[in-house]
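We begin with a single chain expressed as structure tokens, specifically the form predicted alone.
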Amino acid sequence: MTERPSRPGGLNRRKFLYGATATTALAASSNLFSPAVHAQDPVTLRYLGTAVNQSAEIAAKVKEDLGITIEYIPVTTDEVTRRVVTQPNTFDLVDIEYMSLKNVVPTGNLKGMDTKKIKESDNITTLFTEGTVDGKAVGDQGTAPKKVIWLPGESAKTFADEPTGFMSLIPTVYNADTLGIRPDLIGRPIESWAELLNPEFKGKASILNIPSIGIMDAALVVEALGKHKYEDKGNMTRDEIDLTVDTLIEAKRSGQFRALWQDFNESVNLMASGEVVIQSMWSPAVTAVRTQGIPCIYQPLKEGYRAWAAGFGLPATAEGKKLDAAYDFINWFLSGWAGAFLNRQGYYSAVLSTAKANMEPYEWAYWMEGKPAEQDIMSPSGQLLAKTGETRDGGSYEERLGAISCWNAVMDENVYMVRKWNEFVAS
């Protein structure tokens, strides 16, 4: 019998039993739900990660609330993984993608996160803990968080199959990616990933040139074209990699792609200029095009979305005041202000209830319930994102996240895949 949560991010029976045990233990400890204010004993946390969560506003707010100074170390996704594996003493907190955990956890360089020290651990969305949205299972091809979120213990180098009280990462932000389109230049409905290689858009299409992610988008296209059905798009065989890359090379040689993009600004400029009308895209890039007054849609597609997720991890060497401060910061991050800040940027937060409490009802209705905006929707920096009456692309949280097809992943054949991808780029 399938256990169903009572609400998104809520409890089911198994989580309730575990949570009750954890709460009993917690009651015997002191001050875990009341983060210390560090103003009298200043502490700086070196925060390693990509730029997604590294905002000056978040750093300023946690400094104001807890007295913790955040020192950002912004690097690329691949560099985050490399630093954790080779230089684990150069950061106090890491914000890393779940897809990287299969390379990182076996090194023993991350400390299992004790959920008894995380106030909202029982309220983390079931998308992470169980792979469900509103009680329904979503696609789990690739590195779905539910496969790698639990560890057997604090010093574990392997993953656990069920809740243990130790998480590999505490989720920070996640989203579901799809194609971005220029509706004013296309002039008809777009419903499938197959459209990326439609000759109708010859010379006006683009794909993300980050191998581990671009290959997933290409696989969604190959399946949509009916050329192949993958057992797991996030862990292809060599034959499947060959088929996927050969499809891209054939399209590139026929002139399908205007460009291959690697940088956020590249994707924005290609769409804003109209040089490209359909491409792999990230949600904030669509927003950036729209803020220029240019029509751009983050297009829901019948085959579903490619999802990604990131979370906070701790170095195995963390201890003392730094370790306490890191847990305080993570508890603060999940308490709502940061979640609301991220939701207003078009991302999703780990604990929906606390984010909701920090948003206006009309904001929650637009961003999370898929309802028409009751008034203009503004970004955290004050830019107009949607006018009154507009709705979010893809609809509600349940509609978007419930349509996940696969997750970003690092394949067993990653080295071979990157070599083949480079052949595509050079073709």
Given for the second form:
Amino acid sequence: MTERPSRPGGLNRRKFLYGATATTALAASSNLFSPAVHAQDPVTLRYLGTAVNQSAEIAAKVKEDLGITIEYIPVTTDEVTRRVVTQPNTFDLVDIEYMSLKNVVPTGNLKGMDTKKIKESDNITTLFTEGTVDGKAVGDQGTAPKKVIWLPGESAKTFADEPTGFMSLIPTVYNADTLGIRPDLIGRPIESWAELLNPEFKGKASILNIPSIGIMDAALVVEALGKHKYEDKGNMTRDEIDLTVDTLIEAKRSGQFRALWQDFNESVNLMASGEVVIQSMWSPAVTAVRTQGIPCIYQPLKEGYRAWAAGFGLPATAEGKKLDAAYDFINWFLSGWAGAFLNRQGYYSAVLSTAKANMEPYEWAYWMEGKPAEQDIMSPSGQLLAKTGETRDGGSYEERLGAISCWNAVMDENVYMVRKWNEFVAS
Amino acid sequence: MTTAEQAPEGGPTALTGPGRAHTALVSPDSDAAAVHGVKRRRSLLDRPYALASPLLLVMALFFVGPLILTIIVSFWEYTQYSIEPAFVTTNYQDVFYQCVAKLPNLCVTFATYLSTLKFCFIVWAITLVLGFTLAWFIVFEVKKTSTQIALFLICTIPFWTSNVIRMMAWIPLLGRNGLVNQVLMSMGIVSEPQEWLLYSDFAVILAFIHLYTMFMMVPIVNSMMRIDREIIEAARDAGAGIWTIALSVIAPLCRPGIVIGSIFVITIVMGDYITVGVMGGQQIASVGKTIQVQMQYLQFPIAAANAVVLLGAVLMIIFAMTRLVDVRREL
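Could the form predicted together with its partner chain be shown next, to go alongside the form predicted alone?
Everything in the complex follows now, all chains and molecules, and the chain you saw is the first one.
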């Protein structure tokens, strides 16, 4: 690969960083101009992430377009973080949540990603780079991507406040979560997070049992109830943690919760079986309930959404052919086909312009502009998601993501929070 | 291992040939040497040790080693993304955070252990009665050996599917709109759905019994098979009723089986968090769950401390149990 033409601009800095391995870097930077087809020289990328984002369709398309074989390593959200921290040599590419970065970047196990090698880096949504949607700032409580997306350099252990040219993660998918409800069993409008603890739904509510996310949902409820106004829901003081969890404990003791749920399928079953009529939920779970023919709404609430975001990271040890292939894959991912694929699942993609070019106008209007479906909306796997005339929960991209209240986060008082959460479960 | 071996050792009544041979095979050193004295000691140095060494190696590598590591790590310090070698007791203090200060209210750890112990005791008592009765039926009531084997195999059929599936199968049955509630309501026994059937202590205990009665039954069957039928006839001739025979003759003779079965059930229930999670709707605390959550958040040292405390608790229970049974034997 060294015989490829080099890119003069990248030479000095790369040489400075890499010393003897400069040739490798040259090959890497050359890819900017000629996205290599790896068919003659087969490369396998070990792709660590949660099963949710690892679709066989994407792997098949990459194989077809670039000749790169994607070997998925599907694990749980927490296991992704654990693997990156404890076994950084077991993957070539990681799809990880931004909230985990506070735990991962200080270990030095992730490589800062050179935005010059990412073709669409300037077109990545401003939600990530600046924290704005349509020019307006959105809620940045918690681990908002703009706080952790920039690194001072390639091998950094801290974050940079300003854009630097090195990104910790290149965004893949993100979404804004809210409560899921069964409109048929509730029979009235739901407008506030406070409804989760409304005694009307005693024994028919649920909250997720993943401490770092569950506590954020609880905080949104506490604020909606008017009990407390948080400085930062994603980074509470000990007193705030006590207040939030004690509110949950009180509700649990009075029998508010039918169950707590921990994985996606549990939340689907609780909702579909009617055990629960209102609960924390994830977007694909709502879709899963609906595809069973059961009405379920991902209810927009006036206090706003709890957002999350995931992105691609590279292990610090990545080099040579694998590193080139990883950059090629990421460039391919942002080039539109994958973005359209994700948008059609109800997620949001990092580069909107390329995704739009890969979607039908009626699809774009339904998913991104909040307009009524001009014709039936199908999932990538061919299931009916919305009939003609239906609109998407939460409206357009701007309406929905503009209403973000806070982001999934890891708190400074995480240890105390987990202990307190265990108290909630044990109460 | 060691605790399991102690069981047969104390029961001279039941343990004639096979039981003693078994003990000697597993732990060639202690009591075999004591019984046979110096003469036997020489041969101990060659064959039995050689025979035991693969097991010893496996145990050292996969049991003793990790256990020692766990104990060491339980004294380490940690941040959100790293663990540092140190010698601090803060992890143990965190495990018992406010446990003394809060009394008489229970701290999280005590409440969790109390809840786990409650499950242990109830599940143990029910599986013991069920296991004993089922074993009795198979061993004494069924006359043909082929039928015995067939029935025994039928008992193992549920184990052809995974633990989780057997557990999940209860959910559609017990739910608010589940089969049981539908039947109860259509028969007019209850007027509205019974919510305590699922995501409750009841559901957890039901699943535990479903899953683990087998572990109690098998060792008891094993012990019962060795009982000489003439003993029962002798007891009957002496005028003993069925209850007297069961409690004063069979039960003491099955003691090793009962103890081994009890150890299985209690250790499994103490460490279980999946059953408690799924059937309890994640609303019931268990020590295993606490450890799992801490592991998720990379808090390995405190998770290790919790594991050490759990191990201590389980060992204490097993020790107490062997004592308890010994006392009964002497009566």
